[in-house]
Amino acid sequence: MSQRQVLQVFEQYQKARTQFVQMVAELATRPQNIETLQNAGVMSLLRPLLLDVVPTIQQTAALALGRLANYNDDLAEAVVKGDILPQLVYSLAEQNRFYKKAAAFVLQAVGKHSPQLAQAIVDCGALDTLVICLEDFDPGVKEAAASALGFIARHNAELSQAVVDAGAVPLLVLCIQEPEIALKRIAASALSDISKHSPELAQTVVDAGAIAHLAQMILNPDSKLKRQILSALSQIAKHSVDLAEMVVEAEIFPVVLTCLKDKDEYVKKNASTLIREIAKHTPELSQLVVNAGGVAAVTDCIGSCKGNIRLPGIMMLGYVAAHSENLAMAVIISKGVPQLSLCLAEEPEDHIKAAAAWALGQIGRHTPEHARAVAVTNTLPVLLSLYLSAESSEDLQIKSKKAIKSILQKCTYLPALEPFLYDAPPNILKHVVGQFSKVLPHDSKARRLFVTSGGLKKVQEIKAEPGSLLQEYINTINNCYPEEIVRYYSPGYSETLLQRVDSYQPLIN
């Protein structure tokens, strides 16, 4: 065989190698081809391509496997058992940024799907190179980087602390400085997936100057650098008061409030989650919130938009009204009352609805004033019928019924509280009963209506254990009428007539 012919051999080989890899990635993009290849040992097959000396077939072969990785926990799996990562962590140090790009894409992949698999990236030693990447010159291997790092990160405290270990911080820190935007959404995402666990790697991150860095970025033009952005300091904040403070002192006020109009609906989302998680922690923080126009900008952001979006604006204005009577006073200013009664009318999730009823009760717990800016909205009969309702999550149930009861011990809206006397169970009805027994001792006005409507009339048929609470407050409110007014709306007492009809002599002259 002449020497041409054996590299015409060598060049067929190469070619073939170089076609099965190209094959075999484009086939991976396709859900319906993963388990034929999946069953036809592919894997195995392209292991040995990860060492090839032809560097186009390692790093094609290592974006397939990349892209089956990246498909289901099984095919994840198989890399981890088909001993590949230790190869790939090798060579990662060793190649170019095009091997570079795909072994990181194939160690996110695998990271992603559970503690269990990030683990092994961990055991590895994948980390402290992923690291190195970072510093890379070539910003597409430190995105690369980044996102598996982020992705290890997320999964939980002792994943992230790994990460935290081998240095990731202060370089992430960095790429969120970089000029490309693509660089700085996954410098972001990995920075939000290691603040989440605790407040000690959220401290971490603040430590390395990040608050400052994020914190101007949140008017940049771009949609979902804005998403990512607004999650980390939302991440950071969420733990304790001293870290929520370190991010309003970035001076994020009032500058967040202009993306809850952004076109983005995440964005919305995502400011009002950092709002939520800053007026949470103490009544101080919340009236900087309220002073900032935070309420009111939260209210019309739950306006405008519908489903799960609203969710954390809804909680933030909950938190706000728990806090005191004047926090809550500044919901009800701000027309927070309506929107939310409007959330729990049109919402069809229940766990959306359940907050609303929350937030409702919060707000109405407080004083008599506070309980009719909710009752006048007729969002008491709304609260009942979900309470009652057999459709309705038994969380939604149990925060109906809560929200009843605290609006309802402080309610003196009569109108609002007169319906409850025909529909409200036992364990509602007593409250009800209760507010009136307070009220009408006092109000002439009131006395007289409740005569007319028919209230005094359907207190005297509730029937009441002798001696409770509830027997209490019946006998309250008939102590604000002549004997002979509630002994005519006694039940049985038009019978009691007539047989005096019947038994009557008359006098005849």
The other form holds:
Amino acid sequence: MSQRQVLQVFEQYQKARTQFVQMVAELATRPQNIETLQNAGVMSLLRPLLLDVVPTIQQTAALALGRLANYNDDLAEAVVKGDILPQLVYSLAEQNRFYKKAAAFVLQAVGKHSPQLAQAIVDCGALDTLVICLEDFDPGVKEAAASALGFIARHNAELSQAVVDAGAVPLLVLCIQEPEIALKRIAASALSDISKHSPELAQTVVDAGAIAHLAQMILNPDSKLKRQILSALSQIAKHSVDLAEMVVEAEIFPVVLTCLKDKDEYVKKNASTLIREIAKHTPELSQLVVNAGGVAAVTDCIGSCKGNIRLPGIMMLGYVAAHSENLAMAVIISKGVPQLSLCLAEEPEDHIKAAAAWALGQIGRHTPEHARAVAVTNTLPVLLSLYLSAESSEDLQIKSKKAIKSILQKCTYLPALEPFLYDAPPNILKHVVGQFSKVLPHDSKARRLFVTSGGLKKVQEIKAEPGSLLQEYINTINNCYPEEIVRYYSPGYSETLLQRVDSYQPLIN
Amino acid sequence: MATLARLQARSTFLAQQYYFRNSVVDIFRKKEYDAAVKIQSWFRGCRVRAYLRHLHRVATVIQKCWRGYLGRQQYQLIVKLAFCSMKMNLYNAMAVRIQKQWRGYRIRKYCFNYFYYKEYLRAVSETNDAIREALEEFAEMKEREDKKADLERKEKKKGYEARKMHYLLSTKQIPGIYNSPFRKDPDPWELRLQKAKPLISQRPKVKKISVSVSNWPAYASPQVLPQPKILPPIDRKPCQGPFRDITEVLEQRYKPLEPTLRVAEPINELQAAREELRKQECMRNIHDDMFLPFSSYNKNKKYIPLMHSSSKYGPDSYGSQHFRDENPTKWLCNKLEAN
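Right, the form predicted on its own is done, so what does the form predicted in complex with the partner chain look like?
Every component of the complex follows; first up is the chain already shown.
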């Protein structure tokens, strides 16, 4: 055989390999093919192709592996078990940028499924090579490496710590400053995943100077980037007062309030999460948020969203109002209470209703003024019905009960209290009657109204054990009225009158 | 005897009388005695009673004084207590007044300043309104921008399509598909096609480097070496033929001039240097007059001789031969005598 014929055999083999690997990579993009591919044993076939002589075949094989591992837990485990990772890590260091991109993609696809797989990646020493990839010139390589690191750090604090120890954080901060938007997004998301686990990790991220760059990019028009940036800032700010203060010092107010008007729902959600994490720590930070007009912006944002997007905004109002009565009054004048009662009434999900009930309780519990502001919007009957309904979850029942109790203990607005006399359970009735007994002795108009609206009659019908607190309250109320009236309204008065008629001896002259 | 008989007849009577009178007297005496006793006892009683009365009176006085003393003591105690309690009440009332004022002041100043609170809430609601307006404006602006960008994109796309479909433009002979003769007006696409410039495939533009004689100094300075804009591909094979290495050729062609020292300096260098110096001085100096040297500075003064030597009276006697020479002709008194 001539030399050309021998070489032709080799060329044919190479062509076949290239074609196979390209087809597998293309088939792996569609989820329905992956089961078939798995059953056909594609893993064991792809593995030796990773070590192929031709670089294109290596790269395409790595890409195909990445797509397969991305789809499924088991495939990712098969990648790990097949000892492919050390080879990938070794060749990451030496190959060109296409291979680096594909290999980083494989690492990301494996690491995103579970902590154990991510641990396996860390154990084979991939972190150092990924960090070296972060220093590469090509933005695609940096993106793939950053996303791999982000997925690894997402699972738990130890993995995050491993990522930080590999020195990824300063390089991620540099990546954020790059002009490519996709790279910025992924670097911001990786920083967010790192800093969410513990205050020390967040402090590491802050020490690398991330906050200033993140704060600058809030003005960027790209929505997905804004999502990630706001999420990163809120993960940093949530851990402690100092971190929250550092985030605030980066002058995010009032720019963050414009994000609350963004068209993208998740940008709104992350922006309200950030404001919530800042406001929840101390009264001073809440004061700052209120002074910047944050409460009004969040209230409007709640009005314009539905469902889970509203939840951080509702909680933010609750946290602000919980700190002090001045802040609660500020929430009231920003028209927060009608909005919250609307949420309470119209949301289908229990956990959002529970949050709204909690927030209303925090607003109304401070002074009679606050309780009046809450009671005027007719939310108390709604809260009562939520507490009594059997379909509400336990959390919702507990929160609405606490809210009702705390508001009732300060409420002196009697028109809102009267419906409670009729259909409240005994433990709440005690508080209602107590409030009446506090207000009636001092206000004559209220006494008159109480009688004419049938409240006195209802109070007489309440059965209470003698000596209990309820009985004392009832006695206090009865002492406000002349005896005849009390007797007139006591139950069974008509019978006693008739008995007297029966037993009366008429005067015969 | 008669008297005796009579006495004896009367003796019984006498005895009776005697007895009677004695008994009467006895009785009387008893009566008197009783009376006397009664009187005496009464008197004694009166005396004793008076004495007792006196004693009572005295005892009463003593008791009265003592009781008065005790009572006054009690009274003083009561008065003291009443006074103390009155004082304490007054002090308490005054202290309550002070505390009332102080508590009101403290609450108003440090804990709860109603007017500041009201002002603060008003400011917060104003800020809220301002922020709400600003955010509304911002949202509106964004929407407008989005719509504008959308419209522009659509326009651009339509323009590009019109350029691609330029061949569909109607000619004089054949009306195009958008310009049907049965229509009143041509279709808007027709107008767009008329306006559009036909799309031709782009060729890479080559820029010519203009080199004129006036740019000679450019060649002299070593930095400016005309570089071609498009770099040659890296692994270009060397062209066949007896050609020298391209870098050598370029070096030789654009070698900068290295003149000798005699050629490098201009011929009127000294003059030029002087001119240069003069120019610099002109720039530096305030005015062009030179400072004269101090030796001739005072030489412009006219000589003023001494008064002694320039008066018409001539030199004095001090200038005569001998110091104390007399000259009688010059004495004034002689001249006066003469007149």
